[in-house]
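The chain that follows stands alone, in the form predicted on its own, written as structure tokens.
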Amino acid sequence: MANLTIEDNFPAGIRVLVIDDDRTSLHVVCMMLESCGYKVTKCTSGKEGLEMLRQEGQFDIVLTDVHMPDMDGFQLLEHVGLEMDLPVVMLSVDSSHENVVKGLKHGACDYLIKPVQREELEKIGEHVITWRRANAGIFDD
């Protein structure tokens, strides 16, 4: 895991993997993230995203759609939780209490309802900091 230092331009430079089978939603979310200063990599399937995470391992946070045909966001969340030390944010048009609770109980650090607002995406850098403090002890207070 790469060390992350907090700088004046934080959160610029945080590496985000965005996974969504809806190409329009993927494009919009990625454009908003890039406008916030994040370094964005995108893919259109859960399986492809998992392979990228396993091979490249150069991400600070994952944003994944919940409902995808090949591997849903909950399955991806499970793999990330077992294999990697990364925060995961779930994205979905499904705002049902059941799915939101399921995502958070299974380890997601947030569950955002589509259409996602730029203000919500600006805050994902905070999830990286919180995750690293809680799970890796990288930062000193």
Second form
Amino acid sequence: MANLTIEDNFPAGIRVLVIDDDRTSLHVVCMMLESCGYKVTKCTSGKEGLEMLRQEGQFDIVLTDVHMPDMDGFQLLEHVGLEMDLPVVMLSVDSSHENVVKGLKHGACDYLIKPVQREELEKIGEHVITWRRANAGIFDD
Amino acid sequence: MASAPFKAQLTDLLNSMFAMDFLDEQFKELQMLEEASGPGFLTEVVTLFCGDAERIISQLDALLNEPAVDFGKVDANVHQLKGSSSSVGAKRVALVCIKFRNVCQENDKEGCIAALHEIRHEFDELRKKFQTMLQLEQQIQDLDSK
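Given the form predicted on its own above, what does the protein look like in the form predicted together with the partner chain?
Starting with the chain above, the whole complex follows.
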């Protein structure tokens, strides 16, 4: 079921949806991801991002800011966990221990503190591989 | 090369901005990204940041002038400014944001007003330097492309 051929030209071709209401931060993160070879789509609203994710098969991984006015990152994480099979990485300028733990407990595969370094973003493709391997196991008989 | 004196001026400006903590390592990351992706990226990011920061500072001013201050909204705005300023490497602005959030969490209106003055001052200083930087870059590009 899981398509692992992504590894052949890793990370090129991995499709990332980045959600952040802060346009400056969004622009920087997207440019860094593109420079690593990811295919990036930007979004400034949690609600819009969720709608885009509901159109199946468009993205391999989601990066979302935590503090957003219409729908925060934790709510988005919950929806994605219930409705879809996608890895979610959280981004925040807030490095409080409780938020990091909350994110990871609710199923985020990583929690990055802003300003994010390019090296950290380069590795998010690994989460896609790990996620797919973990979920492929569920369907093995 | 005609652009040499402008390049020297730009180098001096950036060196002084780093030395005085107007900018930090994050800005260097953005410079490397521009080198990899071609001209225009830094201009876009700096322009976006200045526009957003100006908007947030005006909003904070309005919020703090309300008879009953909504500290939750103030905090949310400062939080966003902290995020965008640290994404662009605007160290001094980001540091004042941290101070601001501390007084805001104590519902200290006077403290917030003082912090806002400081942010306004730091941002104005930074914006002037960014404007000079962008002008110099434009002049260099124009001369180098002839």
